Amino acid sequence: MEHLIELTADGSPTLFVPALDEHYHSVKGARTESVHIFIDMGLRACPLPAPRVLEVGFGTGLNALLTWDEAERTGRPVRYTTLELYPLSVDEALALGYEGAAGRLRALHEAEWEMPVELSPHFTLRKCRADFTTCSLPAAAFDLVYFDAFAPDKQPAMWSEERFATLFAALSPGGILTTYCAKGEVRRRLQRAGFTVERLPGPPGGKREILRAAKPL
């Protein structure tokens, strides 16, 4: 699929997909949705002193990315497992140009598939090109879940509440699920899976609401 480069409010590029009519990060500020999404409610909420973290929708890499940098910054190793079944290229990560990150985003869109590589003593990444649809996951083998898929419409196989079912059955217990979609059928999906979920504050200038899912200890 064709994709072109867009900058976005707080500065920061995306992609755009002409095909799906769709971005791969909200043009309110695509560095600031995944901080405030992934990293404050999902990564900083988990209190595990060596979490493992399953994203859904590796994309530019930039929540891996992210993810890492905090990593290095508490010095709280994470290891990171993350499905993709439609990878970009080095090449075209690297055109994003994330300020003061190119040598990490090409050691993470580098790294060998379907194995653990440790590219610090903090970040060990897996990249699984997997269909999330259709893939079984290891029971309570992960303890926080970036759920970043296109939006609902786009992709409907991704949110549905089967889907969501297997990650409550992969997440341990006490594990948490962040996500930018807060539509109520989402919601209700989700709470149907077995998750006890919460509305949260939106990021800065984007979204209203965001959802975070938590499977009960």
Ligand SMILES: C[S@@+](CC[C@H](N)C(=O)[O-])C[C@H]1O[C@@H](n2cnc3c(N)ncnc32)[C@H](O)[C@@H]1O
The other form holds:
Amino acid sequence: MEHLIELTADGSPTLFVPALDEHYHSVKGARTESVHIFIDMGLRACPLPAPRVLEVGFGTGLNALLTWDEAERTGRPVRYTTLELYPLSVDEALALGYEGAAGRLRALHEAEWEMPVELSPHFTLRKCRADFTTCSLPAAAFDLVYFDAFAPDKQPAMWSEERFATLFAALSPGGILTTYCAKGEVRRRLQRAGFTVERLPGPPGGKREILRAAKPL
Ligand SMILES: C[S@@+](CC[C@H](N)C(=O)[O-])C[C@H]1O[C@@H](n2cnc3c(N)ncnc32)[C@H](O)[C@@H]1O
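After the form predicted alone, can we look at the form predicted together with the named molecule?
Following is the full complex, with the preceding chain placed first.
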């Protein structure tokens, strides 16, 4: 998909996709949004000693980078699986210039696909070229889902009740899913798929609310 680099309100860049009229992140702050929704409300809310993360939409690798940084900072290892149908090239991803420890963004994008790659003792990455609208997932294989698809009005098939049921089955009991979208219909679909859903405050300067959905123990 053709895309353009744009700066967001917190100074971090994102990509704009003209064909979809859609950004990869919030224009109110790409980094701020990702830290809040996926690290603060997701990873830090997961009590497990070695969480298994599933990301829907690898994109620029920003969520993976922030998660790797957090794993190094805390010493808590993360196994990170990410689904992506339209991978960026390494050059396209590096052009964003996201700040991270030296070489980490490149390592994320240069890692082999379809196999676990131990990028450090604290971070193992598995990138899967897969269509989330049709793929199957192993049961109870993940503890945390970063649901970061393009918006429901742009890609409705990513946000169906059936897809949420697939994610529900892929989570371990007590597992959680976070997403930036707090629309009532999305919340109800998550609930019908079995999740207990809470609305949480959105990132500073960004959306009013986000969603965190939990699979009961
Ligand atoms: C909002 S962006 C993800 C942003 C990403 N998490 C990041 O940190 O940069 C949505 C992503 O979903 C991917 N995508 C679109 N359709 C898909 C599909 N059917 N299956 C898997 N990924 C898809 C897009 O290519 C894009 O990278």
